[in-house]
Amino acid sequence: MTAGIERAACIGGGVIGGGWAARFALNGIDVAIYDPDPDAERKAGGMLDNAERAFARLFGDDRPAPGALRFAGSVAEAVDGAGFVQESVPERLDLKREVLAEIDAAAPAGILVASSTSGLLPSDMQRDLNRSGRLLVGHPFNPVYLLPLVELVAGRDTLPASVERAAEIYASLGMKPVVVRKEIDAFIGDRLQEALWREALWLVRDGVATVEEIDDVIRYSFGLRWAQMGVFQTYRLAGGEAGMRHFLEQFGPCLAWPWSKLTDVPELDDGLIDTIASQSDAQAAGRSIRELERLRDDNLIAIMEALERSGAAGWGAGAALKDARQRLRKRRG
């Protein structure tokens, strides 16, 4: 049992919902999944296999006995008896409202409901709920069972106690909750990712680079810096001994230069889609999605473990990993 939760419900069992189910189950929590996709159980099974493999590498003998995982036949059946509900259905506001209203009607009062939405406003999703004060956004990053960040976003009606309780629950799962101070579309992480994504699309569209070359530029340079220091601290170091102020004075004028097309977006026509898809296929070099997921997981584990060894308390995601290991050892001992 984690943070007083014995059972969780995951509504939606795709890439994100299945990742949530794996994180809950591998932390010893029983999970009920509801997903109308007839292939959902097979897809979630493959993700759980990868998650178990990664979790074993990270925590070894400190792992708790996994929780039971089952598929429910309805939303009401899934949330029955649950101590926490994580909604992860497709990103359509009308669908979110419909499913969340169904959850709200079935889940007992006092049970938190978190949406995995990557950009919709929680205030918009609260519209048709009778118990809107318990709904908030708990936005994770893929793979959910490995990456520790979860963005918490309150809506107009969300009670402060709901945010506090959600932060406790997510932290007990080895995650790093970050409360977004203002309710904005796409929150923090996706806004930053979207900026880079738009530039990358233009570079492919204009024939400047292939998808593999762009990924190489990221993963062999600033991606490594971002993994452990983010943007602002990286640029602080770029200012030398004078720090951030010197960096801003030296490179601030660059903001006026035509380096970016952030105010413009390339049209994703058939030609650009075909180019990106074919280059991505070549980049995969015949590896299946499951093979690429395992490779990704191995790389993430290696980076997080290296960061865990940096400094007495770890560094960046390594600090979250160190805390998660200590929590599991305490529970086991």
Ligand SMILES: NC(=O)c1ccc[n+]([C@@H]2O[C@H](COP(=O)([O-])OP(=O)(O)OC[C@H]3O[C@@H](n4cnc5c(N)ncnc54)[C@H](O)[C@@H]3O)[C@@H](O)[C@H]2O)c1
Second form
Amino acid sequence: MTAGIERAACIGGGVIGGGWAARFALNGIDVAIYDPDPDAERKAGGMLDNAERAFARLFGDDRPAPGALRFAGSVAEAVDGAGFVQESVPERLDLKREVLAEIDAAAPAGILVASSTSGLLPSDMQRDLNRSGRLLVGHPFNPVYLLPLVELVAGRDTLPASVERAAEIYASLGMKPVVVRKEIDAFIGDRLQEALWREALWLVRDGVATVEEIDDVIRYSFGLRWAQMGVFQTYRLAGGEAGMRHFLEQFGPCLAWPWSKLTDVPELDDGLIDTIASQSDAQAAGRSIRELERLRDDNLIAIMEALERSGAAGWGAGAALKDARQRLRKRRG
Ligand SMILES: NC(=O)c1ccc[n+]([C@@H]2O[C@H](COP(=O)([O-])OP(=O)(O)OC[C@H]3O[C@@H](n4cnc5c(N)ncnc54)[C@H](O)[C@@H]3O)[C@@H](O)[C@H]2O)c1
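Having gone through the form predicted alone, I am curious about the other one (the form predicted together with the ligand); can you provide its structure?
After this comes the whole thing, all chains and molecules, with the earlier chain placed first.
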């Protein structure tokens, strides 16, 4: 049992719903998944295999006995007896509203409902709900079973107590909840990621670099800095001993130069799609998605473990890992 939750319901069991189901189950919580795709059970099984492998490497004997994972035949059946509901259906407002209304009708009052949406506003999703005060956004990052961040976003009707309780539940799953102060499209993480991605698409379209060269520029340099200090603390150091003020004086004026494409979006026409897809195939060098997932997981584990050893309390994602490890050890007694 974690933060008072014995059973969770995952509505939608794809990349994200399957990742949530694995995180719940591997923290000892029983999970019911509802997903109408006949292939959903196989896909979620693959996700659980990856997650089990990652948890074994990360936590070894500190792991709790896993919760049972079952597939339900309907939203109502999945939600029955659940202490928390996580919705992860495809990113369409009409579908979200329909499924959330079904969840709302089935889940008793007091049971929180969180949506994994990448950018829809919770106020828009609350429109047709009777108990809209318990709905919030709990936006994770893929792979959900490994990356600690979850962005919490309240809508117009969301009760502050719902946000507090959700933060408690997510923290008990080894996550780092960050409450977004204002309700905006795409929240914080995806707004930042999209800005970078848009620039990267322009660079490919303009023939400046291949997808592999762009990834190299990120992963051999500022990607490493971002993983441990983010952007502002990194730039504080870039200002030398004079710190952030000096950095802003020196590089602030560049913002007015045409360095970036700002909000222009390149047209994703057939030519650009072919270029990106074929360069991405070459970059994968024959490795399957499953192989790449395992490589990614091993690398993420290595980075988080290194950050866990930074200082007494760990640093960044390493601090979240240290907390998770201590929590699991305490539970084992
Ligand atoms: N993929 C990511 O990196 C990512 C990251 C964070 C958040 N999200 C968000 O998570 C949500 C799900 O995205 P995904 O990437 O897992 O998509 P996905 O396509 O992998 O999975 C969606 C699943 O929902 C199922 N589904 C469709 N209709 C349903 C219904 N009526 N009831 C229950 N299940 C239904 C589908 O069969 C599918 O398995 C979206 O809101 C997305 O924006 C995605």
